[in-house]
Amino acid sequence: MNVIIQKFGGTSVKSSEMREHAASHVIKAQQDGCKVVVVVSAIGREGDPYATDTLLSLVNKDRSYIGHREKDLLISCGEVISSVIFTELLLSKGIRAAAMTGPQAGFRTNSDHGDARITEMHCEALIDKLKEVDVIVVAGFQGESTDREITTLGRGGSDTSATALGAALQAEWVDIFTDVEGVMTADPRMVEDAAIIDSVTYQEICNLAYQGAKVIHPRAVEIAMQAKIPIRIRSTMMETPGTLITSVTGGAVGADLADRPITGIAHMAGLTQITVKDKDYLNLQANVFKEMAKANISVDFINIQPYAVIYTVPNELADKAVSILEKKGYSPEAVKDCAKVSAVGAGMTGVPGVASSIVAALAAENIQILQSADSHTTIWVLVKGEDLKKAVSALHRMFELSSRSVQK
């Protein structure tokens, strides 16, 4: 069998019109000869009568008496409403279809609800019912534990269960349809001009995706790649290709990376830098980063000085963390409202003066850096946060992301 894999989110499965554009995709890839495994989210967003958000608001959300394994039995049931009206759509529309839990397509995870890791695929019975029918809607977002609990998959859920599925199913391809028309090479809030990308590696879509990026869950495109199963990320409302997610080994991705040192540029508002100074270094790393620790405070863009430790940390949990630190006896200082901006390409590997030219198109702009890091494929840069949209605009520009194709 040809099988592919098609996720709809919330979005796109929220009301009958967007439910009948998504079936269109569904049933053209039937009548292409392929067998059809969709995964769907629960309906709509928060406000949506079976929305994961408005089916937590009946038990008053955080502050429930319930605990995380009832939370999951809720919460599973939107994805299950949706796959089932998904399902009375196709069949409406004479397509040989049929519905699946989570755990009725195969999806073993630990115990850990509400943030569920899958351990194995079981997948035979998915395979049976496919012999039978030409499309699977599966509810997303949710597995059964070794002892027999319904867990769900946690933020991305339903991304990870399309791309394992798709690693299961040895897929030839999934494709993740949402309610923009692919990966763009900046958010266009930020930037008016910012382009479509036509295809990305594994590493970069998941650099993107950490650095703020929005579009799909790195947990999928993880499980995607070790399998090495292409995924597309694709509008609903559209027929067009969308972005393209594959190894840079692929044939059409990967040829002109040099030409191609940025792909993207990525962000994350409302962050607080804090700085610890003191003599005793060797103390000071250890204390800080254990004292943070054990206050489930998690921090980021870490840079370690012979007498000073500088991170961020997300700002609702900035005066926690600086009065933890005082009470160790410091005096951390905090810059709050910053935003990191990330330039992501796997092109930059060993091509110089991509840092300069960062440096360069800030410094134009008056803009300052609080702090800097990069890896083999980003360049992190910490701004304040009244400088994000000259910051992703500047940097935007000087990588001309907009005024040239960005295919590989």
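Given the form predicted alone above, produce the structure of the same protein in the form predicted in complex with adenosine-5'-diphosphate (ADP).
If you are looking for partners or other molecules, they are not here, because only the chain is given.
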């Protein structure tokens, strides 16, 4: 049985016109002789009646009295509705299809409501069903904990649903259909002439995704990488092949990387930079991060200097972080609304001058660098939010990411 997975995101199922496009991809794969397991997200974005944020707004007006358990119950409905509507469309076209919830399809998770991790897949019922029908439409983003509670997998969770099914069913590949033509050298909402990348490695896309390129969830990539299942990121509206994600890029392995020091530019907005200074530096370093961890505040972009620690937190946690530090007797400084821009590339190792070129490109645009760091695959800079678009464009231009063909 040749199985493929096809995942359709919120915008790909938002209207009957879009669902027609989506259905045409499913029908084509089915006619090519594959059994198709479709994963759908909830229909549309906030404002659309059954979108995740709309459902949440039903209970989240001023203050919400329900907890994460009930919120998961509520928002899991969005994907269930979407799966049934899409199944009906397929049936209306004469395709043998059936809908399944995440738990029915076999998703077992831990109990971390709102951001649950998949722990096991029990796909026996789905495999049985696949003997009766040609297409199963699974509600993405959800599962069931060992104590049989409904859980959800966090933002971007349907991507993870898709690759987890791909791994469990040993699918030929996983198609992630979305509103862009593939993985691009930068978010096309930031850089108009961003180029489509024909092929990337799991590692490259994982790095881009962790740095904010939300075209696919990084956890989804890790699952596919472990199971060695190729992913294709494609446009629902078009027939174009999109971006192929495997363990090697197209063309000669190795030769490609030297030509491509930078794969793309990713960004993450909405960060606050916190600086804490104290003469007692040994205690300072230990205390600050212990307190942040105790309060469950995720910290990033940590720079430690002799008498100061500098790091970022999401804007919405900044006030909490500052008040905790003040209670401990520190006088933290906070710069709100910063953004992290990352130049990501597996071929950057040993290529001289990348960091200095970045500094020069930003200086030429009068963009102040608030902080920077680098690893063998990524260079990060923190800039003010108002400089974000200019900074992403400047780096994109500097590395000539739009002009050249990325396919080798």
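Since we're looking at a predicted model, the values are computed, not measured. Think of the rigid core as the biggest set of C-alphas that the two forms share within 1.5 Å after superposition. Numbering follows the first chain given and starts at 1.
Residue 386 is among the residues whose C-alpha shifts by 2 Å or more between the two forms once the rigid core is aligned. Here residue 365 counts as shifted, since its C-alpha moves by at least 2 Å between the two forms after the core is aligned.
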